[in-house]
Each structure stands twice: as structure tokens, then as C-alpha cells.
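One chain is shown next in C-alpha cells, namely the form predicted alone.
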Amino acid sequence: MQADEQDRPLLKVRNLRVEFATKSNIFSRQKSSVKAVDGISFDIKRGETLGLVGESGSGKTTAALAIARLLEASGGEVNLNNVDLLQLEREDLRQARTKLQFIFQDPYSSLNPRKRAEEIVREPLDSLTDFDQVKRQKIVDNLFDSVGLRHEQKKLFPHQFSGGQRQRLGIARALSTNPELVICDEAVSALDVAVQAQILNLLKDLQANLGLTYLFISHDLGVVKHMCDSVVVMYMGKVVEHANREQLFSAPKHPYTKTLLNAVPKLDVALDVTEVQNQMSKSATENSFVNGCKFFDRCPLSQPKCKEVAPELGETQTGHWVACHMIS
């Protein structure tokens, strides 16, 4: 692969909107619209791990499956290696799946129960490819191998695997059509501890023999340390930050990034989702509507011009961008 490949970035999401049809009250025939995921940008580079992060209600995974075309975007552009997935259709966009898939949190019920584990793993290779019988039965053998499942486990159930077990299913079933990039959405949050760091560790080696590219998803930020090598902070739909794992976690700049590092401890103990569901419905219910800044009235720093004007997000230094009148 040429250097100028290399460098150029695989992923690339310009101005990406998701919004959601709502009414007022059940009542009420005016229908306004939320902003789900409110004009994003990023790039991933190719072989890297970019994280995106922040609190449920963020709208990360919202913007997850819109790049994976499984809900539709909006408005906006999603481009993998140079093609925009947004504008596929039909063969062109079962074509282009096969680059790009997904691993979902849960590993159980993301997994069909009535299904064998070859099966399931061989689905994708089913539906998108056109290989026959022995060359997907080698490439799912191989992919046993690779994640660290017997070959005898392959006429098994899924309610007969662990929860680590079905994770790594879901993995091989990820990466059976041989993607450029992975999608890992909350991949280990619903594992103990012990199980979420084999689960890791094996992302990364893949990573590294398969040369793969993720998008990582998680509200843990001591896994994100862990992993990527950038990352994205959002906040109610929008892009608050966005910075080299070094700068994020050793110089973060925006008020809500530091609350999110401020709240480690919550987070690496599931989360205080009570806490953080009260905050953001508070949030979503009076700031949705709001010409300025969402995080205006949890900031310490907020001004009178926060709540009028939203914040454009600015590179502050070299790879380091953020959103906030306060931060220069």
C-alpha cells in the first residue's frame, strides 16, 4: 500500500443529521422534529480505532447506525474509502456492506437463538457474498481459530455459550465478509469485568493481523483510554471535542469533556444511569430547542451569549478541536 493510501483517512463523515418526526403532545397535531445527531464531522484513519463517547442520549449510537446505513440519515455525507454510503442503493449498497459491519452490545440477543454458531457466522457470507459452499465454510473455520472458539462449538446454540463466548461469535460474524471497518457498539459494556479485558485484547490483535479500522463506541472512558487512538465527545447530538487520546485525557478543554473524565468511578461501575438519565431528559426537555450552546446551563464557564449563539467547533492546537465560546 502507497504512503498517500495509507495517510488518507478511510472513513469520512461530513455534516452527518439524523432527526426524529415528534409531536408536542398526543393532542397536538404540530409535529416539530429533535435533532438526534446535529450535523457531525470526523475522519478515521485507516488501521486506527477513533472512540466516540458520551452520555446515553448523546446520540453516538444514533450516528453509528446512520453511517451503517441501519437507520436513515437525514442529511450529510459518509464516506468509506471515497464512496458515500448515503447514496447507495440496492447491489451497490450490498456490495459496500460487505466492507463495513457491525458488533452490537448485547451479545445474546443480537444473535438468532434458533440458529447453530456456524450458522450465524456464515449469514453475512449468505447474504452479501457470492462464494460458494467450501470457500465460506473455510472462511468460517478460520474464523473460529481466530477468536478463540473450538471447531466442535460450532453446531452449539447460542444460550449454550457464555456471554464472552457470544461475543466472540458475534465478532467472527463481523468479520466474515472481511471488512475495512468495524463498528463496536458498547461491544463489552454488558460483560464482568475480567471477560470485557479478553475481549479487548482480542480486538486489538485482530486489529493488528487483519488490519482492520473501528469505530468504537462506549461510555467507559477507561476502555477508550484503553483502545483508540482518537477520540469524538458528544453531546446532545453535536461534537463537543475532538482530540489524540493523549490530549483528550491528559488536557481536556471543553467544560463537559472534564465532567465526563471528573466521573470516571461512575463510569467504570455501570454508570450512574439513573443520574444521567434525569440530567439529560432535564436537558433534552429545556435546551432542544435552544439557538446556543446544549450544555449552556450545566456549564460553569456559560455566558449570556452561550444560550444565544451556538459554539462552532475550532482547532484551539494542532489536532485538537472543540466547541465553546470560553475555550481559545
Given for the second form:
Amino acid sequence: MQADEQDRPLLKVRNLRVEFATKSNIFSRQKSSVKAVDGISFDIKRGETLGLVGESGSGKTTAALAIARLLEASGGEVNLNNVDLLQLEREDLRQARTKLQFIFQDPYSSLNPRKRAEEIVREPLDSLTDFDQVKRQKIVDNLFDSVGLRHEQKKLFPHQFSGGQRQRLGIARALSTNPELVICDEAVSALDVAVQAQILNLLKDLQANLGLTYLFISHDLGVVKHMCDSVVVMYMGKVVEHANREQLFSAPKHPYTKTLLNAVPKLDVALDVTEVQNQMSKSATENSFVNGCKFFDRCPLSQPKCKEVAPELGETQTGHWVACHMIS
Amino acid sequence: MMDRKTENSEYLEQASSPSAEAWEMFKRNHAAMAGLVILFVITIGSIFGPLIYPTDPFDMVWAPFSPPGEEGYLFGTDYLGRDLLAMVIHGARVSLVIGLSAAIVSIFIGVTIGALAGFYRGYIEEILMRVTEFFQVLPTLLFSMVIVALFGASLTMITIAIGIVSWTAVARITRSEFLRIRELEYVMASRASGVSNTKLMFGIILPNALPPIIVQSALMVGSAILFEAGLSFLGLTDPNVVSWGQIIGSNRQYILDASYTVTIPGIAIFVTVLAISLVGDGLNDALNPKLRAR
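Form predicted in complex with the partner chain, following the form predicted alone:
So here's everything in the complex, that chain up top.
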């Protein structure tokens, strides 16, 4: 029974789709839409961290917002504890939010400039719980301790904090309702490297202490390697590779993942800029409407078949899923 | 460690809210402070003036068209021999109250419509913005004249008429601020915290959208005073109350013979509207974070 509970994934995302309608021209009846997230699926086990990586515009953040119901999904399922979040309405949805919280990318725009630090941290408690004032105050105090902020700072306004401290406030807010799943959307990319390390270690400590589960979105592969148990690679709204950390970083299979890993600048190896440029030079939006593989025109392995048929995500070895015709 | 602590305690002493910072900025603007002082004097004068100078503005106290200073009447008398100083003092109250309450009416309508349009978007926005545009293209003076003519020239009706024709600018400003702010991450964060739509609109977004609305409102008080003066000038006013515009309107036939009867209340309107504009400009600078020295 205990083992069952442990093994069952906390979050199951199935075939999640998000489409944005592009404004139809006044002269044409045709309605078109952009598929920002095009049917992605993955599981996150309780207490684990899943990394969602991809270049800008690949749909990572959109997917995360849709999972948190901050953006309407066009279809699919998002099961948290076997409850489909996408089907919830009003009060049920509000209650479900206590179990799922969000840490935002930009510590400067994610805190209301007109509220004091303690009000910001208390906001989820105020609107989602019916604890009395004393208990709320106690929770806020504890949160300030656990994210490493001093109690005298409770009355300050956001602009009086540094970037790292602001992100700590964002983390405290996300943890106030004692959530099970925390979505970190590029939670450290706006911070400088030294502060990044502090925040990442804070997140890891909190995970160990509170048993949190993270959906960790980042374009920084170094950070992902440090944080995540398994990694999903997205390209133009689709999952191209899904594997655990060791497999992905030691033996990447999808050509896009390989390119992505090669594109990471390393201190000791001179980056072959021209090669990366050759592969990444073409605009990613050019082929967004073709039926075949989205990576077709940038892929070193592309074949005529790739242009016609979109590859399905297939398991190449246990726990390692790749969507590519050339790998099987 | 000790060092860090003292440094931090100094930092804490500077703890100030955005509105306190704006006030600091406002205080440094001399023109705006002058405007505020003038406005303060006028307001106090309109409240306590009638007590200090209790002459009834409708009493015929002396011969008509007595020039300023004669027989102890500081501003002279009008075409009926009424004391012009008493009229200006008593009229201040009506002008200011109408200016202020008409501005409040239009801010209320404008903010509500702009907030709903900017927050909900979609067809609600389409409908509300078409309504706004409809009111925007109406000839304002004519429309308010029709309202006053239809429903009677009481002060309430005049206030409502001015409010109804001048809310469109506020609605558009509020909507554009809402469109900008609703996409910011802290609004998303509040949504993720389960904050209700009403609270999001009026508790989270509106306070952050206020600066341009406040500026617009300050300027609107000035234009509402002018509007009331315009209506009074055309005779669309309650004949039983004095306002600055009404003084000008009733004396306008004698503008060549006794120009002071029109100039003096005119100066009163000018000074008040100028003071309000200065305060409005000061607010604009003080509330604009881009101009704030960091």
C-alpha cells in the first residue's frame, strides 16, 4: 500500500494541447490557430523533479501555465492526485490551487509593488484557507525563516529587496498553502549565477524537508542537470525526448537534444560556433504548419519521410522516449 | 556580521511605501505645491468664507454697476446692485462642489466601464468600448444641455449631465492600464493564489492602475468647473444659487460697460483651474515611476 502510494505519479499530463486563435482577417473567413503546445504527455512521481527544457518559444511556459489553469488549455488531461484539473470549475478549482503553486520567472514583475512582503506571502492563505489571523501570521513567520528572510523585512515593499530576496519571497508565497506540486517557471534565469546557486540549493533543501514535487522549467541545461531527476525536451510544442537525467545527459538520442547539449558553452572546450549556427540558423517558425517533423529543416539526419509524417514518441529503451524516425 | 546588521537597519529606516515616495517627489515640485496651496486657500475660503462675509449674494445692496472699491464694495456691484464679492465667495462653493462631484461621477462610470472592458476582454470589451466611442463622438455641450433642459436645471442634474459626458477619457485610460497590468506576473500569481475576479480587478489591478487615473481625475475637476461655467453662462443653471459661471452668464450683456463684473469671476475660475492643472501635472510627474529618481 505504502509502495503503491509512492509509485503512483503525482501529476499525470496527457495529450495537453494549447492553441491560440490568430485574429482572422476581416476579408477572409478562414480561422487559423497557432499550436503552442501540441499534445504533450508526461508523469511526475511524488517527491521528484521533472525538468522541462527547450529553446524560447518551444511552449514550456505555456504548458506550465495551462497545467496550473492560468491559461485555458484546448484539450487533454492534467491529473493531480487523480483529479483532472482541466475539468474543475470555480470553487473546486480554487481549492485545488492549494495543492499546486507557481514560482514565476521574473522576480521583479511577479510581486505586487503596492503590497508589503508579508501581505504578498500571505495572499494564498488569505484567499484559499480559513485559518485565523494568528495561525496565518505563524505560517508567514515560519516561511520567512525557511526561505532565509529576516522577520524585520516583513513590512518592506518589494522594491526594497534584491533580486534574490524577491525570488525568496516568491518561493515563500508558493509554499504558504503547503502545496504538493510546485511549478518553477525559469525560477532562477533572471538571477545572477551566485544567487542562482543559492536559490537552487534553497529549492533542493525545501524539497528534501517538505517532500515537494517540482515541475522545473528551464532553458539552462546546467541548472536542469543539477536539479532534475528526469527531463522532458520540448521542441515547437511537442515532446521530442523524455528520459531520466543520466540517460539524457550521457546518451541523448534525438538530434535536437544533441544540438541543444552541444550549444551549451563550456569553459574548457572551444565551442564550434559555426556548426551550431548552421543548425540553428533557420527560423523555427518557418515550418510550423508542415505535417511532418517540426525539426525537419534544421535536422542533420532529415530524410524525405520526416517531412511527410510526424514521428510518434516511442520508447527506445526502458524509460527513454524519443520522437524521431531515424532513431528506433 | 555586525556591519551587515547596521547597514540593514539603516535600510529599514528608509522603508517607504510607493505613495510616500510619490509625495516626496511631489513636494519637490514647486509649481505643483503652489497649486496645492492655492487650491487649499480656495477650498477653505469656500467653506468658511460665507461665515466671515455673510452678505447675501442676492441682496441688492447698492446702486448697480458701482466699480470695484466704491462704497466699500471691494469687487463692486453687478447689474442689479448685488455685492460681487459676496457672489464670488458664495459662488465658489457651488463651483467647487459641482466640479468635484461631476468628476467623481465620471470617474466612477469611467473606471467601472474601463475596468470591466480591460479585465474581461472579448465581447464585453467590444460592447463597452463601442458604448464609450458613442459617448465620445457626442457633442458634449449639446448633449448635457439636452439633459439639463429635459430633466430640469437642478444642481444634481447639472452634476450628472457633466459626469455623463466626460467619463470617456477615464474609461479609455483605465482600460489600457488594465490591459497592460492584467498580463503582469503578479496578477497571474494572485490568480494562482485563488483570488477572486472582483478582488483581482479592484484589489490588485486597480491600485496599480491608479496613477494615470488620479492625474486624469485632477484635470477633470478643472474641466468640470469650466463645463459648469459654460452651462451657467448659457443660462442652464439653478437660478436660486450663485456660481462663478452664473455670475458671468447673468452679466454678459454688460461686458462692455462694466467689464469687471465678468472679469472677476472669470479670474476666480482661471486661478482655480490653473491650480488644479498644476497639481495634476505634479501628480503626473510624482506618480510616473520613470521620472522618479532611483
